[in-house]
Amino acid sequence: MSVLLDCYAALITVDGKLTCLKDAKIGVEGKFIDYIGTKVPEKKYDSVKNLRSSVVIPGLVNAHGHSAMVHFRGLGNGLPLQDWLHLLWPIEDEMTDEDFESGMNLSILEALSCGTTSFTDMYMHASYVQKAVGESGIKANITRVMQNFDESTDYKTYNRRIEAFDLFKNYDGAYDGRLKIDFSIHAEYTNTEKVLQEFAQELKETEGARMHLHLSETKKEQEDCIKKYGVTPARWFERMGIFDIPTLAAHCVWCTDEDLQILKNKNVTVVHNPESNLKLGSGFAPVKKMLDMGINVALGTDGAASNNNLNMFEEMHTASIVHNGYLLDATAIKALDVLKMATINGAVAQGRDNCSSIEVGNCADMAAVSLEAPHMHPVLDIPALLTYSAQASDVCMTMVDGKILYENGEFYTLDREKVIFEAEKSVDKLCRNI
């Protein structure tokens, strides 16, 4: 099946850059976009889209989260990371097989209408939920997170490891290659030393293996990983050889000059997350010094239990603006540096090149954004409308690889009734006794 695409403008990249081409014509041919321009190609295709009210977008990527967090919304309001991470972990120890799959799919339902068509995933359970990822026609990058705290643990025979090393063999690269595997560690002070000794040996043996970890997101985790070790969590994690795998790394707020030169030169992606930072009191992540130094920086929005949604368009609209604030520089952070964090540094970032850019040769992950509410006129900066102005609510259309799988508030791939009643049934029995 092949579409064209008629649109009132879209935002395409042009040697690397994004650039706003008005009255912009995009041709779909199965999952690959093969034509841009403004004038109608002569290739006939089975359908037009009218799109002359919106503007079409690259797929948001959310680079950074944890999905069935959904479940706890709203839950340990006002705590720090640490007394909030206490309150969490006995409660997901409780989590079924069937509550991460109703927590996924949660999460996608909203990813999808807020404009996202690839996210990355930290959490349990992946080996059963990955199948949310299949039916509902996303893209993810998912994990089965590494945390030990037992000094005497065998490596070989720990059981995240072996799940984590038979997610990757199953299933990285499933459904068309939407599904990867990545490996994860939560962070240095949920984990020993000896077993990431180990786990980053055995990683830089795998071929294709991608890490995505936490880092440095609070001034305690940055101060007590000095006083147990002496050196920064930046530093302990390269002394380790994680950093020798792809990786990407959560937060990263209370890094260093040398830590970021540290990442910078392991070629480390920064996912950041704004909104998470802020509403835990963590504080304000370095991006405009990452940024000037050429590390690539991603966007998320962490867990919904921390933010408290899954909005891209929120997270790009507090990124473009918070750090003019405290640096006292209204020029620090531009539109169009947030919305390149949003797509293609995200989609790089998941080992995705041709994804999330709208190029032609490239997947059709693309996301359209009406221009019909009020708050959307007038139309004079579409980068900054999209970074300053936009809501989620004006995302109109959502497609990946192609195929639409939102658009104007129906999903094609998800039983919206259904998955929020799942939902609430996993609510229910999880947070009852709270």
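To test you: the structure above is the form predicted on its own. What is the structure of the form predicted in complex with a further copy of the same chain?
No partner chains or extra molecules come along with it, only the chain itself.
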């Protein structure tokens, strides 16, 4: 199957840079992009898709989240963090495989409707939720997260390690590469040194292993770690050898300059989650400094429980303005930097260098953003429109590996009513009566 996208404009990559091409034609053959130009190609495609009122962008990559937490959207809203966590944890303990699956499906429904073609997830019951990724057609890096609080519960982490390696063995690269399995350490403060040292060694011996962890999200986390170990979380993980495998570190709000240098040296990707960091009162990640240092910065929504949505357009908008405010500098963050953070930078962190970048030979992971709404006029500066003005609802098509999964309100791989029904049923059971 082949299709030619006839676009008002497209955000393509030229010499590593995001570039706006007016009147773009994009040819898709099977999974891949095989033509980009302003002229109609000689090759005949099976069909032509009229996107003359849309800008085609690289598929958005939500690089950090906890998908099934969509069930907790709005739960305990306004509570202080600790009270909220204590409300949440017992509910999470009661969640069954089915609850995780219904949550994963609801999150994928939302993601596709917002132009997200791939996401990186940290949560549990991964051997069950992998099916949702497979069936929906989206791309995802999922994990079985490791979390234990003291050495007396280390046996739990051992079991989780076995689960994580089994998962990696059985599912990494499944569904024609759409599914990847990452390894995951929840955070410094939720794990013990002894277990992680062994884990690090095992990971280094595992070809293709990637790591996903939380790093320096709160001031307390940063300060407590220094008190306990005499070093920051970044230094702690580095010494343990965790950063010797490709790592994606979420948050990094309280990283020191020295921490950032460690991340840079070790080629760690930082995932910026501005809306969650603001809502939870965590603070402002030093994103401008990271970008200036050449650190790969990706963008994520975090879980819907602390956001409260999986809307990458809102996340882009927030990321593009909040640092200007914090640094009192209207020029601190550029629209194109944020668009890169939301697309190719996340794909690179996922080990998907040929995704979410519109180039010949790459996977056809794209979204079309309609210019029809009043808030998308005048069309003066397309990157600015996409970053500051667009709503996720302007997405009128989401394509993964050349297949259209979402178009004008319709989902082609998921039964929208059923997914919402099953999710509300899980929520009825889990948290409607608390």
